[in-house]
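Just the one chain here, the form predicted alone, laid out as structure tokens.
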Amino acid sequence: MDTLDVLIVGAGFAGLRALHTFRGIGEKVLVIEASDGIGGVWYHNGYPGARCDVESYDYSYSFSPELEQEWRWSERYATQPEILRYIEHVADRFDLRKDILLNTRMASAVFDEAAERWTVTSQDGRQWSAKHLVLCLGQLSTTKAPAYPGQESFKGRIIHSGVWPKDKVDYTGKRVAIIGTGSSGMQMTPVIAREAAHLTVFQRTANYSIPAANAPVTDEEDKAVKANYAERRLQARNSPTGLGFKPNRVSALDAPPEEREKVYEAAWNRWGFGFALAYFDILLSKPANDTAADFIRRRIAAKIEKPDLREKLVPKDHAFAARRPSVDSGYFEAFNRDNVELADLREAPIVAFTANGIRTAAKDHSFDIVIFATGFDAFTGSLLKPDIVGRGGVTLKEKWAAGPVSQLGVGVHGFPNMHIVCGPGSPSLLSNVMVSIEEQIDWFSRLVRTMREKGLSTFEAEEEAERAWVAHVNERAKETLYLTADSYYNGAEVAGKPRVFMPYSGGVRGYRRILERSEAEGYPGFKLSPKTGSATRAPAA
């Protein structure tokens, strides 16, 4: 059994950053990755039209000024292949591959209370002993796919957007179905529509989407960003979402209608996902949100030529951004094509698959390819997949049976030295996740170095602090409109999943200040213990 200081699970953006950072403070580190390639969500989500909804310059690492200057992004919003090329470049530039084991899926991680170490076992039986277990499993890495009656009888090809095949999928002359209208479904629809003989999009919930406003990055733009990259990073870190947009401090309700229309028009044409920050209270007040939602509905409606489709495609049943809105490039316009059809699942649900396609309550559809753009078991899916066992034989599944609990979203009582990166209880999917990844990993690395310097063996969340943090997360969520809609933010994406609000909605800047205060005050709410077992309790906040 190999002995390590730090074992990292997952070789996506978070895992690579953790490897580089922990290696940099002198720890013996290994990354294990279940897939046969690095990149996490960007390795698997290779569907047509896949691109990031955060601007390329912000969806990148900030730890190396040299890396920032040498990498040249080609588009404002990078495509999946370009993001993967960036990840591969980083791995090569910083010689990360030598400490990554691919095709190595963690089956279990068991905390050895006597040794105060984690024993990690892979599915093929290999084992490692590590002082620290760092979980970089991603929020959107465990796919969920429906299981319809008769699905096994379908003679065509079924593909999930989250595990896209590496071979090229040919749609020429094919009848294609896309089930799901979240980000993946919205991004792939216009691309496949241009190639397929016929495309049917199955929609349960009409979704808000803002134009991506994508464009090539000119040499002048590239030079301008790189000349002021430090300031850009600082602005992102001090923004609510990590996107760098400064919220308008005026209430949407206080702005004159003509002025508000101009603000929304500018946001619609350029801000993409940042539209939600056009006024500070869009996500705090339903009347304020209505002004934004009404604008977006008008803009969406103007794109759709057929009145019956317009009625079905324009979202009406939830507040804008209460569910994660999408950023698209021609989604609504695709329905103006003669070869594109909308199947409304509220009107005619899917009854069963047949050998030749899908039967709904209204008719039989014939398909050659069915694509499940049905998303992920977000936040907890990947964390609860392996068998993670803490003190007293308690598993993480048991601990989180009623929903995830943690202290500051980073540590769990009963699971010493287990560090969760961008999991539930942190800004995670309510932020530019790259900013959140780097903030947390840097915080973890300083903690690990402090433990090493002070001869401390374990770091563990306290139960009372854990309960207080979960209560705080819920209180912040109640200040917003997030609780007014079913979404993966509150566990509604998976049947039977605990219905609790999972990300921290207090903002990237606010969360960072909490982490900084925790570090400055000696980690209140955590118990730091030397090897002897006598605990050193951090002072109260």
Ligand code: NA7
Contents of the next structure:
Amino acid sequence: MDTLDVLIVGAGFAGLRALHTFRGIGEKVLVIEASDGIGGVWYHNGYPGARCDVESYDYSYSFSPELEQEWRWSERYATQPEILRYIEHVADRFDLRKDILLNTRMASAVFDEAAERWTVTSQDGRQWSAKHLVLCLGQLSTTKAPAYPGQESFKGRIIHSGVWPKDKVDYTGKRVAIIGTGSSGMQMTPVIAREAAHLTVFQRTANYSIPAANAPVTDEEDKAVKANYAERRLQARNSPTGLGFKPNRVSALDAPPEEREKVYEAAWNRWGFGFALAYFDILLSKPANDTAADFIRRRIAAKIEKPDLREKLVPKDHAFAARRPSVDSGYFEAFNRDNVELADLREAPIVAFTANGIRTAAKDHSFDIVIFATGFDAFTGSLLKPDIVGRGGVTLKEKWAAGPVSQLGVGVHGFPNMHIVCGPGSPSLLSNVMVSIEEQIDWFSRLVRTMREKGLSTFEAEEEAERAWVAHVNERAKETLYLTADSYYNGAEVAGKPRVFMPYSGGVRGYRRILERSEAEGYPGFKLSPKTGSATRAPAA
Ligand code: NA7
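Output the form predicted together with the named molecule next; the form predicted alone has already been displayed.
Following is the full complex, with the preceding chain placed first.
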């Protein structure tokens, strides 16, 4: 069994950053990765049209000014292949690959109480002993798909957006179905519509979407960003979502209607996600939200030529951004094509798959390819798949049976030295995850260094602190409209999943301040103990 200081699980953006950072403080580190390639979700989500809906210059690492200067993004919103090339470049540039084991899926991690170390076992029986276990498993990495009667009898091909095949899928002359209209379904629709003979989009919930306003990055733009990159990063870190948008301090309800229309117009034309910050109360007050939702509905409706489709595609049943909206490139316009059809699942649900396609309550559709763009078991899916066993043989599944609990979203009582990156209880999917990943990993690495310098063996969340943090996460969520809609933020995406609000909605700046205060005050709410087992709180670093 190999002995390590830090075992990192997952080689996506978080895992690579963790490897570089922990290596940088002199720890012996290894990354294990289940797939045959690095990149995490950006390795797997290779569906047509896949791109990031955070701007490229912000969805990238900030730890190396040299890397920032040398990498040239080609588009405002990078495509999946370009992001993967960036990840590969980072891995080579920082010589990361030598400490990454591919094709190595963690089956279990068991905390050995006597040794105060984690024993990690892979599915094929290899083992490692590590002082620290760093979980970089992703928030949207465990796919979910419905299982329809007759699915196995379907003679065509079934593909999930989140585990896209590596071979080229040819749509020429094919009849294609897309089930699901979240970001994945909305991104792939216009691209597949151009290539396939016929495309049917199965929609359960009409989703809001802001146009991406994507464009090539000119040399002047590239130069301008790179001349002030540090400032741009600072602005991102200090903005609520890590995207760099400054929220408008004015209430949407106080702005005169003509002026508000102009503000929304500007946001619609250029801001993408930033639309939600056009006024500070869009996500806090239903009447304020209504003004934004009304504008977006009008704009969406104006893109759709057929009145019956307009009625179905315009979102109505939830507040704007209470569920994750999309940032699209021609989604609604695709329905103006003759070869694109909408199947409304609220009107006519899927009854079964047949050998030739899909039977709904209304009719039989024939397909060659069916794409599930049905999303993920978010936040907890990947954390609860392996057997993670803490003190006293308690599993993380048992501990989180009623929903995830943690102190500050980073540590769990009963699971010493287990570091969760971008997990529930942290801003995670409510933020530009690149900002969140880097903040948390830097915090973890300083904690690990402090522990080493002070001869401490374990850090562990205290139960009472966990209760207080979960209560705080809920209090912050209650201030928003997030609780008014069913979404993957609150466990509604998987039947039977505990219905609790998982991300921290207090913003990346507020969250960073909480982490920094915790560090400055000697990690209250965590017990830091020397190997002897005698509990002592570490003095402030
Ligand atoms: P999402 O955003 O979770 O979207 C999943 C979509 O699939 C959504 O439209 C769902 O409808 C639909 N869905 C899920 N299950 C079903 C069933 N059983 N039948 C019909 N339709 C279904 O996942 P994405 O992959 O699009 O995006 C994930 C994230 O990636 C995104 O949020 C960004 O962060 C990037 P529903 O709305 O639940 O009615």
